[in-house]
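Take a look at this one chain, the form predicted on its own, written out in structure tokens.
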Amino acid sequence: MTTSQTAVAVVTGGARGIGQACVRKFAALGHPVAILDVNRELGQALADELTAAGVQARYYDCDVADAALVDSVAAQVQQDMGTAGVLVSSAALIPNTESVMDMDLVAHDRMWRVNYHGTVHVCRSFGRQMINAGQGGCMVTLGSINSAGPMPLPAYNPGKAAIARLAQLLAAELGRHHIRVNSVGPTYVMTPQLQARIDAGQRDLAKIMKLHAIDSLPTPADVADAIAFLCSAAARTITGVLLPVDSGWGASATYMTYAGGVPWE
């Protein structure tokens, strides 16, 4: 299914980062946009900015970890703006390195409730809306390079693997309703939040870049472009995939760390 440019685009985690870039991308393509986030200040400011520019945009206060609240917000979006035709599930918490033996279990459970269960909640609520409308639609979930291999992030890492598999399950289940479901797998994305972690010494940029095939990280806009592609006519027969947006990380991570060195060094 390819959605029309008049279809409502719903973006969770839409107030900043990749989510905000997706809101701006779909607004630029002519979609009305519903911005779901827990950050009321940033979300409302973005909605006001887009509305002033002539875009139909609304902010909805929504913690995706709360299934009943997500159902209520989905119904409100439909009443206010119409049936969702695009869903981007990008709301997520991001941790620092820790071990399974020493991790904070309360924080672990909260991350699963937001990152994985939150994705399930929004896909169910807006998916049912799409099914009932009978007009098809597109969903894109936010996976990661964490979907493909182990990293010392014992809540985030398995959660991202689960999100990629969830997209496959949903693709198989919803295809008969002309709803396509895909996931994107970004590497480290150069957001203000990542830059702050680099500045604080929580991330080593040189170490990060050594594992990539090309010498620049994607920006939120790069990820939004990939998501818009997956919702476009050019991707009308693509469903159930994890599309890497990873500057070649998947191709080069083991290559660049080979014990014998790389040929040009």
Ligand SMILES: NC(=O)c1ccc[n+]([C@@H]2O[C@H](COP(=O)([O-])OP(=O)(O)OC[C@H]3O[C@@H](n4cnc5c(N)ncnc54)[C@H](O)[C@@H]3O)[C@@H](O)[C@H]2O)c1
Contents of the next structure:
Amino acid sequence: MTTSQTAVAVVTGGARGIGQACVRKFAALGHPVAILDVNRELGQALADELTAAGVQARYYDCDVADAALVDSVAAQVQQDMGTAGVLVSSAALIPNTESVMDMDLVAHDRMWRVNYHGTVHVCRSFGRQMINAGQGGCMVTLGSINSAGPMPLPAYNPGKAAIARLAQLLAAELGRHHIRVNSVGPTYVMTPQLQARIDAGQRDLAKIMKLHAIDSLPTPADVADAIAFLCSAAARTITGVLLPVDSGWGASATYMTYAGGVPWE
Ligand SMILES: NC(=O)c1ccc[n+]([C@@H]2O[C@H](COP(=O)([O-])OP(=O)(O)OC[C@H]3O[C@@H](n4cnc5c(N)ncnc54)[C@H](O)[C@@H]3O)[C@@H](O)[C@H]2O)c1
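Let's see the other form, the form predicted in complex with this ligand, since the form predicted on its own is already up.
Complete assembly follows, chain above in first position.
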């Protein structure tokens, strides 16, 4: 199933970062856009900017961890703008390194609630809307290189593996309703927040770059391009996949750690 350009594109976490790039991408493709976030200041400013540019754009306050709230916001979006044809689930909390033994269990629960349960909530609420409207649709969830292997992020890392599996379950379940469900798996994306973490010593850029096949990291716009591809006619037979947007991390990460060294060094 492909989605028409008049289909409403709903983006959770759309106020900032990758979500914001998706909002801009789908708006540029001609879709009305619904921005769901908890950052009212940024989300409303983005909706106002796009509206001034002639795009049908609205901001909705929506904590994706709250299933009942997500349901009511989905109904409100449908009433205000029409049935969703595209859903991008980008809202998440992004942690710093920690151990399973020492992690704060309250923060651990909250991260699962937002990152994994939040993805389930929005896929259910907007998925039901797509099923009832009978016009099909496309969903893309935000996985990560964390979906592919262990990293010392005890709530975030297994949550991203679960999100990749969830996309497969949903793809199998919703295919008969002409709804495709995929996930993207970005490596470290060069957002202002990543730059801030590098500046604060929480991420080591030299170490990051050693693990990639090519010498630049994806921008939020690169990830949005991959998501738009998955929602396009060009991907009409692609469902249930995790598409890496990873500058070759998947190919290189273990290769670069070979104990005999890499051939060109
Ligand atoms: N940045 C990266 O390097 C990277 C890499 C791989 C995957 N990802 C994934 O991409 C997605 C977006 O990452 P980002 O870098 O743009 O993050 P970000 O922190 O810049 O943006 C996340 C957005 O989600 C919103 N949000 C947080 N909690 C929410 C909640 N409970 N309900 C609704 N909205 C909420 C925030 O307000 C923010 O606008 C996340 O799922 C992240 O795990 C990011």
